[in-house]
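Just one chain is shown here, as structure tokens, and it is the form predicted on its own.
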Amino acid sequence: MDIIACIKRVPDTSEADVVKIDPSQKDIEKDRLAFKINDWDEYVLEAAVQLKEKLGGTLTAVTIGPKEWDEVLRRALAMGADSAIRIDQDVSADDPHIVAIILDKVIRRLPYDLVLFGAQSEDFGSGHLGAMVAEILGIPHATLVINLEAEEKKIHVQRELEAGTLQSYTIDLPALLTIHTGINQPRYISMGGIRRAMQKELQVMSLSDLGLSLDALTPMVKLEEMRLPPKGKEAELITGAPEETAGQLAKILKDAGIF
């Protein structure tokens, strides 16, 4: 089975002490945040490696950005798949759209039977750019997959929807699904691996290798502003002996007319 993971890199924003919008008020400020493999694109590598290593085959690692977006193909190599490609293009502010239109172009490059995303992204978290990649190459999908049973020609996913219901499909390939978290528990990466995939070759690509250009791209959304909600209200610490707090908290509570 010749499978095509896409991924992405995102901002990590778990151990910031404050998030602020940048002056462009159409993005955050960057520039003292790490970054990292979006959370779910690391179960996307391990669905994708286990299917690989049952049912041989082949799998590339597919991201778009610039250099710097290379740890994450690398992370992917040592994972265990078997090439990466990076489109050379900023396309962190651009519509999933655009970022469908180029990843479209990329993907009919290669062989496929299974293309696989995260089911969102920890940055934006639109869920959208699976779907809309699904719908150009005009193959069928299935998103928020939380299982999956491959054989010749099918796979058996199912999805998860609102209140835990669970949703089963048979899918004729090729196809496309986008993975949810807790699928499975993504490997631990060895130095062995890590160094393995440090002297593998990455490919990089342009958008006039893919016979694109920006002037062609027109986004179908347009970000106006980002901003960051409102404060609610400050949490009150009760400090004191275990007698005195709980006779704070009642008069908490009893004001507040909880009872």
The other form holds:
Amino acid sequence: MDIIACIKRVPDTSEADVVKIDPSQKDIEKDRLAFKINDWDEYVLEAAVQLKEKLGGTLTAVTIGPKEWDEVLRRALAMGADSAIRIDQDVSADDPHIVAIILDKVIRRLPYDLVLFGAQSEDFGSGHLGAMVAEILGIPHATLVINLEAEEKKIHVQRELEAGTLQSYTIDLPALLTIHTGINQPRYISMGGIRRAMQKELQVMSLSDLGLSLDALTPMVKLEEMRLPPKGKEAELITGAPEETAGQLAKILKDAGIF
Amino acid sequence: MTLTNFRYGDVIHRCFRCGYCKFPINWMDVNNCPAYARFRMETYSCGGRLWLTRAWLEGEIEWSDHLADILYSCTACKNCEVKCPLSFNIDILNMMIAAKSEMVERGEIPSAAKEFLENIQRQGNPYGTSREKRDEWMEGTGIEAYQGQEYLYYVGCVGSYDTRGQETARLLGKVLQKAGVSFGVLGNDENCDGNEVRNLGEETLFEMLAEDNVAQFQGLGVQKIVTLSPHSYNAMKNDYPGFNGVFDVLHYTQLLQELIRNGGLDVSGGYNAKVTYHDPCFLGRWNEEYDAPRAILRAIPGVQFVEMARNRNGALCCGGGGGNFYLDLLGGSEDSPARRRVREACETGANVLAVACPNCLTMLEDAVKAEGLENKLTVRDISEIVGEACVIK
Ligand code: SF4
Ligand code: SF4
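The block above covers the form predicted on its own; next, return the form predicted together with the partner chain.
What follows is the entire complex, opening with the chain shown before.
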């Protein structure tokens, strides 16, 4: 089975107070942030590698971004991807439709039975890139996949909905899936593995290599402004011995009409 | 699947499961391997781990989550090395670390260990808190950035980020200021020392951290280092020379002992308490420094010093080594080593349990709460006791 995994690099924003809006008001300040692979994409790579280990075939990892984005491809190569392609273009601020058009062009050049995306990204979180690419490629897709089992020409998947409700589908290949966290337990990628992956080749392509130019790609939606949420009311910390704090807490709850 | 790169294939069979590795220096107890003490099963002792590793090596058992938990519950406390009667004891801990390395290379490690290592890759500390917050502990202390002072004060991750660790980091800084020691810190440019990374079997990440730290220290012209944590002390003293990083490394208790001895630090303010002392593994068994902390305590007026039954190279580990202060594979039971240890401290009649390691401090303080001993026993770092004795508020 030939698999293509589309992955991305995101800033580590697990602590909200390190996030600041830059002067353009269209992006966050990134220069002092640490970066990582998008959480969902770790599960994508693990699912892809497990399928490859079971069924053979090839695994190609694809990303679109500047040089630093190589690091997510190195992780993919360390995990067992056979090849990696980076489209050298910063599209982080562009609308997903433009990204989808570029990915369509890359994917069409490669052999594939299955294309995998993360269900969403940690930074912009639109969650519709995978579905858009499937539409442009003209292949069936399923989103939020939490279980998958592949056969020669079809794939059985389960999607996870609200409250853990599961939907099962059997889909003919080629197909595209967006993968949900929890589908597997992504393995640890050792630094030794990443160092060895430095020896593997990583292909870099430009938009013109794909017959595209950015000017000709018109966005469907345009970002107007980014802004941090207004500060909520300060939290109140009650300190002291439990005998006193319990009483204080009870009073606050009572005054608020909770009991 | 068998282990592919295991270096100890020809010696691991020498363990004959005598079980000596579970004892302290005498025969008073069988519970001196913290993981064995927690689970009371041979599998969790050094000998058990070696036999499991050998079975894995020879293809008799497969890797499993459970096998990974058993290996990672070793805190690298070195009790087994001190106690095993065979000459191969110099390598038994390395064998367990090598088995962890094999798991690291396959990517099959406990999820908390994965998180720990990825956080260090990304933010230079196991908590995953931003690198930009590493210097928050020193706010308002007036401690200077390192720029050629006599000592680099290396704080480490627990001292930089853990609330309780930060308190000791600040107090040690103030004590050094009071003694007029010329020192500076790295602030946000400080990175993980890698000691636990090595014990978790992530050799390449450890090498990268050691190389980067050595290059940074040399670039700044550092010659002498004083560390808050025995873990940093161990890595910098014993491992960094292998990366061409030869520095004059001191644990802070060694520097304070010297300052008190030569009159550079006045502790006449005293500290009135009955105090016992818990030897941190990376100061004690790993580096055989048992005297400096005791000498400090004995030099402070008002301190009535008592030993616990298990002390010096027979001390029971707090259970925090090998990354277990974060992985927490040994927690959640009254048999958890930290809880056993605070009960032992109470038996001496001491009302203060002194430590010289921020990991031990947080582990044992939590254990005091879990045991409900708050009214009987307080855990204090020696830096805090000295701070009080030289009247720092
Ligand atoms: S490691 Fe040494 S002390 Fe422990 S069981 Fe084996 S031979 Fe005995
Ligand atoms: S190093 Fe400590 S925890 Fe590990 S096996 Fe030896 S005695 Fe047990």
